[in-house]
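Okay, so here's just one chain, in structure tokens, the form predicted alone.
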Amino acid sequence: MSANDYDGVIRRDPRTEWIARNRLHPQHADVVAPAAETRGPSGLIRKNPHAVGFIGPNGLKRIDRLAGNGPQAGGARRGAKAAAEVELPLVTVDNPDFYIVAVMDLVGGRLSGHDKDVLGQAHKLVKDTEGEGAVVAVVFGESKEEAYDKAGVDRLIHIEGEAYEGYSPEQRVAALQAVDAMLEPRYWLFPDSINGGNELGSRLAAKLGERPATQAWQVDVANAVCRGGSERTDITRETPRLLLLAEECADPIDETRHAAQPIVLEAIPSAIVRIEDKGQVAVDPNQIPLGEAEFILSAGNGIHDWDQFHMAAEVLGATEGASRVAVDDGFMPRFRQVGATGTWVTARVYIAVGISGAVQHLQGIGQCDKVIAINTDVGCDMIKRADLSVIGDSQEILDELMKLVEQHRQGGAENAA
């Protein structure tokens, strides 16, 4: 029974105060530990900076800014971090009342950030709709993705075969029509992207006689807010059955696992193919604008052999980028500058060579899927941001990287012969 159960008057608890004063008491940390998050007077959740960190072996509070990846972080801490990871709760939908189908771009065989945003929007619509719904993901071609469950997929339709390889919009739309006939989904969701989502969504809308919402970024069951006028104005309309969604339309699913149960289509009608895929056209990577490039090799102040850097970009087939320092020093043109003061990039792979990681540069690469850092300074901010770090001299590393690429290509040519 608490001290204020009798008359509502808050009374002191001498025992708790004594524990708070006694640092050697086993319950001391539980009593004095500040809340990690509090709700401020405006209703916003605020983080308590005093609750960040951990108590080291000498009793001092430490803040691990490298997330357990720095040289000072021993194997024990990394092991503790891995042990602290808990399995996410599993969500299953056995008998759904309705379906929401999300067609994925699946760039490179894996879910993109845009795909995950679309799945997040699908779950928002499920919550806002009466009844129990299931989110169905449709993917075409080769799939390398291993985390459909963590992305929020309740049902998975994987359609593969020679007819769906490469550019095949007509046959894919025929398959989507078969999905529509079998599941009768409440909503169709597509990423409004240049990777196929925009075209497939538009083609399916024409086949189904739907008037789609394009560049939709705020959607509920009643209204959809869409970007228009070169993103300078918003258009609000009644939410249609088919939506082409902009990036960051919703938060991705990250706190639950879903069953991702496979669904097999009964039959897919053959489409009359009028478009023949002749394969990809060879394009100079440096002719691709930085904002559209998928693979960027970026140089900073740590580059001393610029001829080698240009050769490495050519061998790797990467678009060249640069930090502001490299541009200001005259080594790279201004249109190659990456960052908040240059070009914001969304590459699938971004390799930063000799870039320390200024705040503006890190802002510009915030939407990149995989960041690889090559640097001699293990404590620089770019190393902390990177998904993979290589510590060493950039000239030696780039030289070895080019050798490995050439060996890989020669081996592929020999196997083909």
Ligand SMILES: Cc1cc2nc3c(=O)[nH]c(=O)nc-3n(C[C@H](O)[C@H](O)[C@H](O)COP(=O)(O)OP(=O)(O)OC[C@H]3O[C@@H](n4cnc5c(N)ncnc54)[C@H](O)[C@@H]3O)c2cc1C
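Numbering follows the first chain given and starts at 1. Remember, it's a predicted structure, so these values are computed and weren't measured experimentally. So that the term is clear: the rigid core is the largest set of C-alpha atoms that superpose within 1.5 Å between two forms. Compared with the form predicted in complex with this ligand:
- Once both forms are fitted on their rigid core, the CA atom of Glu17 lies 2 Å or more apart between these two forms.
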Given for the second form:
Amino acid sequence: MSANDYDGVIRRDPRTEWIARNRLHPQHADVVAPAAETRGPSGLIRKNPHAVGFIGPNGLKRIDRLAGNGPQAGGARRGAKAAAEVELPLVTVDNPDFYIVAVMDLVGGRLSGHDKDVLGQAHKLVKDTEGEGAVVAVVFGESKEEAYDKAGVDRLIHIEGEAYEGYSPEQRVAALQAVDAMLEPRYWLFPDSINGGNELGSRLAAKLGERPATQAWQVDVANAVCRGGSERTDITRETPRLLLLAEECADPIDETRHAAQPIVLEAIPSAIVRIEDKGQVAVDPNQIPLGEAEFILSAGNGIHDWDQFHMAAEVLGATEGASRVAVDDGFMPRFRQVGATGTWVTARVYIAVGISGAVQHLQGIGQCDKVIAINTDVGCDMIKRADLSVIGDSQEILDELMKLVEQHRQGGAENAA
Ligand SMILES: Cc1cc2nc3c(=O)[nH]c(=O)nc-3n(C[C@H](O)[C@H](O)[C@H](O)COP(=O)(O)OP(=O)(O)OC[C@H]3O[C@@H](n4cnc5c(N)ncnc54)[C@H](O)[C@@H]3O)c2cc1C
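Could you drop in the structure for the form predicted in complex with this ligand? We only have the form predicted alone so far.
Up next: the whole complex, starting with the chain shown before.
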């Protein structure tokens, strides 16, 4: 309702009041709608779910789930969403009373979903512990990560150098012992994963003579609940200083920004090295169990040339997956089915080719880090779920993709750009 009190008198605006009463007036929504986003007292942006969407021409409320990215928008990728990105409030810890150190897997040089869960758990423990604590992330080798601040890192120890490249647990543990001596962390947290976290955590525990909690999934300062007995039982024990954490142990940080201030380790004692890294061995991606595959190319009813699909998977070095329709139609074996009644996959990259994104399929890819959809239908649910979408015919796109991979292998990245 319009009111003007510049001279101390409240003035009514009959026209605005009339528009507010008239639900069919084209300006009705502008007059009565509460703001879709407001900044709360803590500085965080709050969304009002009732204010999302717009009234369509037939008077029904519509929600644009493509964020202005439908065909009528000329294909501008997630423009509205990106524009709406807001700067999160910065949290700084200048003089911490204690440290919690989280050692990251940093698979492929980037924080994994599991790493982010561990950082979320670190902040939970900081909150529950008396005094002001800082979360320190330790990363080894090449880092391509640009968002340590948004993942909840207050301090960052980045340890690089030839000695820490590849499989080098002995040198890494020596570095962690130096961190232990320097910061005397209240807790040590590791992702309990096959990507290094489990081994480093176990080795450090042995060196420090401490007993770690493994597969811990519910942790507070008093107790840690750990999965045991081949995941069939839960064991509750007092929370130790060293924790190997299961995936989804805590929610990742997403509402605050942190300083990610670097800490330099002055001297790392050299370790006696008995393990030599002879490099990686090529494996057939289709021999990797689907549930453990890192990179999956998955086929649905939108695949019309199956020979080409198998060739594309081979060229990309991806493990093959499939929708139930592709399996039921006899194009793929049953053990390749992804979804509620197939395998639940945890790939870092999942490419869904010609898969519509039925809820049963989406359930099976809930844990995947990055989903890429190739589909002709811009409105399908797989495209809504995907982090990157390619709209077009699967055959043409797989063809182009294979050409780019070949070019890349022959002439370097610049040729394939
Ligand atoms: C109890 C129950 C359990 C189920 N469990 C599972 C399960 O575990 N896993 C599972 O996957 N499904 C499961 N389903 C089936 C599921 O509901 C869907 O029917 C199925 O996932 C659809 O498979 P699809 O996306 O390949 O096929 P469709 O739904 O037919 O979609 C094909 C897609 O391909 C696209 N397309 C067509 N032509 C092209 C082209 N030339 N280029 C690019 N894209 C193209 C279309 O736009 C469409 O999006 C289950 C169903 C039930 C009832």
